[in-house]
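Below, in structure tokens: the form predicted on its own, a single chain.
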Amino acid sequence: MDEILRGGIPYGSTVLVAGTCGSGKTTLGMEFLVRGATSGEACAHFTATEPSVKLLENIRQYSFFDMKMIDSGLINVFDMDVLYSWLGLEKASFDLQDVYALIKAIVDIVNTIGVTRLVIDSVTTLCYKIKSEQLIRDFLFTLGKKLATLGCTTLLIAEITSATENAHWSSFGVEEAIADGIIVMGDVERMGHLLRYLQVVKMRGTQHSRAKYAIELTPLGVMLTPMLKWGALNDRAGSWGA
């Protein structure tokens, strides 16, 4: 990723982070926290569709994921249910004032913590309780607004139906616009299979790589090779390579 992004995710950036179901999101997300706690980095990650025990059971398979990072505080795992109920949000949709009390309360955990790095999975769950487009859009720039002043690097995981050239790529249609950097994951079929690939379509501040990238989730986290385009034939159409 360092090597795509000519040096890394600039620091303080909102990326948005846009990818069909299984692409590796979820992975992706957890390795840029693991990567920050090596380096001594405090780190977050709010969870909203699945409970942490589950996610850190899941996330347990990889190797270069370590329990110890959450035992020493260096990895800190939120559930939203809990942040919810803490705050009294235990509705259906949420208002102006609930919006802004989320957000107070997100900014205030980064800063007592001092978390540089951060993950919200997903950021498309949490938006379904705001039904106001513009009011998405508030809580986003509002959001990523105050995390930058911390020095917060923050990772927005968002679900999409398609990665298409042709589709949005967010559920909202709002959250690209305001986000300094989009990575978009995804699958493409080839001799029957379904690969994995990234493609970083947007990153501020940097002279990036705009290729698919073929994807594999390996024990040691994730791995990025370069693909060949398609050939301009329809019956050269399964001649991916990498």
Second form
Amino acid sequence: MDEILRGGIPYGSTVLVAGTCGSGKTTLGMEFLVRGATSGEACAHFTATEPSVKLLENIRQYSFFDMKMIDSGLINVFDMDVLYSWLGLEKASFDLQDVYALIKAIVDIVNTIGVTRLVIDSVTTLCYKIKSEQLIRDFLFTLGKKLATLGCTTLLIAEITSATENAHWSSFGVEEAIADGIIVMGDVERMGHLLRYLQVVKMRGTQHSRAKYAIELTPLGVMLTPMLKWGALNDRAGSWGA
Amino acid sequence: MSREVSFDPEDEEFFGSVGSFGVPKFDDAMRGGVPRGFMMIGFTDTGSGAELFGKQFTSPAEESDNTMYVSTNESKAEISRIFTKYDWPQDIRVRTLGEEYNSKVLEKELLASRYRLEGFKLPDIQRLAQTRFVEDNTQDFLTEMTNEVMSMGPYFRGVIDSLDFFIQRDDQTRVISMLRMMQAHTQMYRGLLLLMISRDAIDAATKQEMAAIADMVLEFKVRGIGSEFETSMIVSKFRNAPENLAVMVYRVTAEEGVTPETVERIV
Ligand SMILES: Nc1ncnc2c1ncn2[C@@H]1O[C@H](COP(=O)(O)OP(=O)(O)O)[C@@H](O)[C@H]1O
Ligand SMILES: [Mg+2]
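Having displayed the form predicted on its own, please output the structure of the form predicted in complex with the partner chain.
Now the full complex is given, and it begins with the chain already shown.
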């Protein structure tokens, strides 16, 4: 992944990881945090798509993951439902004040524990509670801006139903506008097999590859291999851990 | 529910086979009082004096620590004021679930607005990162209530005013199955349990089902006659003693509480 990005994700950027269900977004996000935690960075994961208990149960099966990172407080997993409950946001739709309360809480957490790597899984689920598109745009824009000033590198995970060429890489059409980078994950059919692939569509500040890479989710984590048919010539063959 | 309960012969003699309503004239009308082991349901109208009747029912308090009064809409202070006024024993177990519920909800709302205003402090964040489930702030009052009743010993006396609270928050079939458990416990321990519920809170089928579980059904009614109100209690079910079915018109007085004026047999 770092090679595809010619070094990695630029510090402080907000990257949209848009993918279909089961494409490996959560796993990729967690590997991103684990890498940070290994070098002593404070990390945070906000889970809205699944309860944190389930997330941890799944993720602990990967060999790259170590529960000690959770126990020691290097990776902080926050259950969105718990956060909502603490903020009195147990309701079907959020108004402007609620949205600001949510941003304040996330920023507060990032600020207080000095989070440098953040994953929000997913903004799609989170934004379902925000009914107006203007408010969603406001929310993501304000959040992205604040996180950037705090020097936090953020992966915003987005659920999409299709990852075809001309599909939107977001459900609300606004996520991609505020992102410094877009990584798309989806399925592609090849000789009767459904293969997972990953493609970096945009990444400000890097001369990244735009090729599609086949992904394999192995017990070791996310493995990437260039898909020759689409692969750029100068992309070295081989596989890397993200 | 095949557990055998053994009763102390001295207790058997002391408590006898019936317990007082706390209203002598009612006891007379019911040939001595309520048979021990009965669970009673009172279907109530607002303004019928049923709340007072419920409190008065605790007043015989044969054993104060085995007598329980549960209120879902009054505060401890209000209850105490009425018990003091009538000079009924106050050393009984009193629980005010409405008050407990409100303070829980209020506490949570206060905390939420504090978090929203002042933000999270480090210890809050650490706690948040370790909290995996949403705390059930309303807690399960129905289970707690049932457990409370189930923990009462032989010859207990208990009043729950009212089941409306549970009907509004829980699934009706759950309330019904809890009623069955309480009925079985009351019967086995020869307790006396009086449950109140507003007629408006339930549909006819639920009322019918509750009446079927209960050993005795009391209907508290109020009707306007000219500028006056007439309050009455109809005993519409009395297990094994249909001859006790009756309509009693009563008054609420400052001295005696609920006092029957006329008793009319139905059979
Ligand atoms: N221990 C594991 N080893 C290898 N692959 C796994 C493991 N656990 C889950 N997977 C694969 O990962 C997929 C889910 O990945 P995930 O990151 O949760 O996707 P997403 O978040 O995009 O829905 C599963 O469908 C499964 O194929
Ligand atoms: Mg996921």
